[in-house]
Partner chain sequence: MAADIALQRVAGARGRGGAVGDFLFHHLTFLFALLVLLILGGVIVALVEGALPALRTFGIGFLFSDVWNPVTEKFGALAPIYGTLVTSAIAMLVGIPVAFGVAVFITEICPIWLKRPLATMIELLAAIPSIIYGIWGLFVFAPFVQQYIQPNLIDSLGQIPGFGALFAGPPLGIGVLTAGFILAIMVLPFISSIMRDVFETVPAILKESAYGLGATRSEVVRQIVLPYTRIGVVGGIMLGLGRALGETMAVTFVLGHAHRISISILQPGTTISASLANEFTEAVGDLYLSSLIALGFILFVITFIVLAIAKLMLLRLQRRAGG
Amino acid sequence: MNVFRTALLGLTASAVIGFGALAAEISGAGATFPYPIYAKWAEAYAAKTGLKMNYQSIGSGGGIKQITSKTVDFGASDMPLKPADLEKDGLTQFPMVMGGVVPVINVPGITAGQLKLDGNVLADIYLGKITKWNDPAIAALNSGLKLPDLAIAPVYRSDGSGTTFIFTHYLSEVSPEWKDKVGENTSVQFPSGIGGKGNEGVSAMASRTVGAIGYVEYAYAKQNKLTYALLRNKDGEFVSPAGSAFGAAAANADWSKTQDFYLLLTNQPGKESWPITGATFILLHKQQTRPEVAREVINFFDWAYLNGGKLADDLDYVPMPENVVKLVEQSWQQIKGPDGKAVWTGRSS
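Structure for the listed sequence, which is one chain, in the form predicted alone:
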């Protein structure tokens, strides 16, 4: 069974977690970037609790819209919302896990890790300035690698996407032309290429289009055996995507100095750092009308912090450090029920 289909995560029945009334179901929607690990966590959590949860893997833009309109219990976004935007909509956010966005290619004769790219070349490909795989700019980075005279087919996300935000934020950091002409957001006007919906859609489009290049969350590339490229990082080193490289990029991140956990991890220094690293975030309303539901949502994510590290490692995500988890748990105290009391007061076991 393909874990990457856009689907609902089904957890059946219910079980006692803490005290008080239990939610019959918790629901969420948003980012496809963390879907692989959320699916694994959900499966493991079901075995422990039986609590039913539905997660719609529809993209960060959709998740933000649904949590803002209160049609789901939590939203998920790879683009952290700015503190002013959180305040405007009565939301709070916290980082759940970190991972990497990787360029994947479909070029005959080239295998995973053979092709080298840098930020400027990647930007120029998506700007439509570099249109052939044997372009001199690509050849200059790949001495000794036979590059075909083949048209490049850029693939991008057609839906509102935090993965696109991370990708375009990186391109804006390394390419002044990209920043000026296209910029960064969950959805931008790509100058060239074809669109695919979700990480799943981009993976599928890149797989079946000869000459394609796309950008996807690493777990999708790994599980679907897509051919990835190496990237030159800020220190000038060509690095391969892996959990250790994402962790290196996140190593110096100081979440304690952020407001509302607003932090971006692209183009970080360090010889081993992967340059397109990002965190994914959960969005909750500070004021809850159904505190028992909010409590179960928080119970699930707290369980994932405490017990989901190994599953995250297996999929090359980077778990949040314990000091960050403590900061997140403190932030949960601002989530209140109708009686003004915090809906979550700590781990029940």
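Got the form predicted alone; any chance of the form predicted in complex with its partner chain too?
Single chain only below; no partners, no other molecules.
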């Protein structure tokens, strides 16, 4: 009873403080994929500066809606907006943190990292064209590996997700037929296979259906020790999914030529680059009515770029490479207050 009353008191007190300190709080909404790391950063940042960050992980679509209607200070999306769409709503975007998508398999006798795949084979499997694990196309990539005469059951994300977007974007990049027939989006009409809800749904389906193949976020595959496959990258090398491989993809990408950071990190050059890498994005209004809030928002993300790497690593996210951070900081100059001056003029400390 006492514990209960204390908890209640604490709750009331924090609610009161929360209202009192409205200025010391920034709010954002959007993608679910980066939610764990944003929450971690917010916690560390609040401990250091006292500024609270309130992030609602309602999904990218919701995030875009909320930032467009200005009900939050920033939006977050797994799918970058096209420059034309940004222009229309007066937004700017920048990549915040990266992750990778990993194919996981369930084939008897094959352990993690043994099976080699390339983009075309992966696309043909999900198109329903390759239906057996001992198909010549798979065997050609895996000389020496004994492949069973077993039907392939492709598993996909049933819910709309940035993971599906990155995955289908990669398949569109490497397979013209995929691009033509299915395309890329947070959810697409998969020609074959079965859907699982969330990363856990896909991995549950994949781990118990013999012959299944699925795709999940890297952090999820790693923490649950799923049987992943190697992928051939643009340079023709087979790579295994790891933080360094995602970092390589981002570092080798040519960000400077892109407009509004509209760049997807799939199929990037480089010997070590993991081919299905993706970044998640932050959306801000270019024209700010409350410059002091915008400054706090940018300060937070700048702090995260500078000091958040360790926390990101712990959760198996990949921090943005330094050259990208430099470009992002330059891009912040276009965020202006009512007086027409840039709200953020560089690191304060």
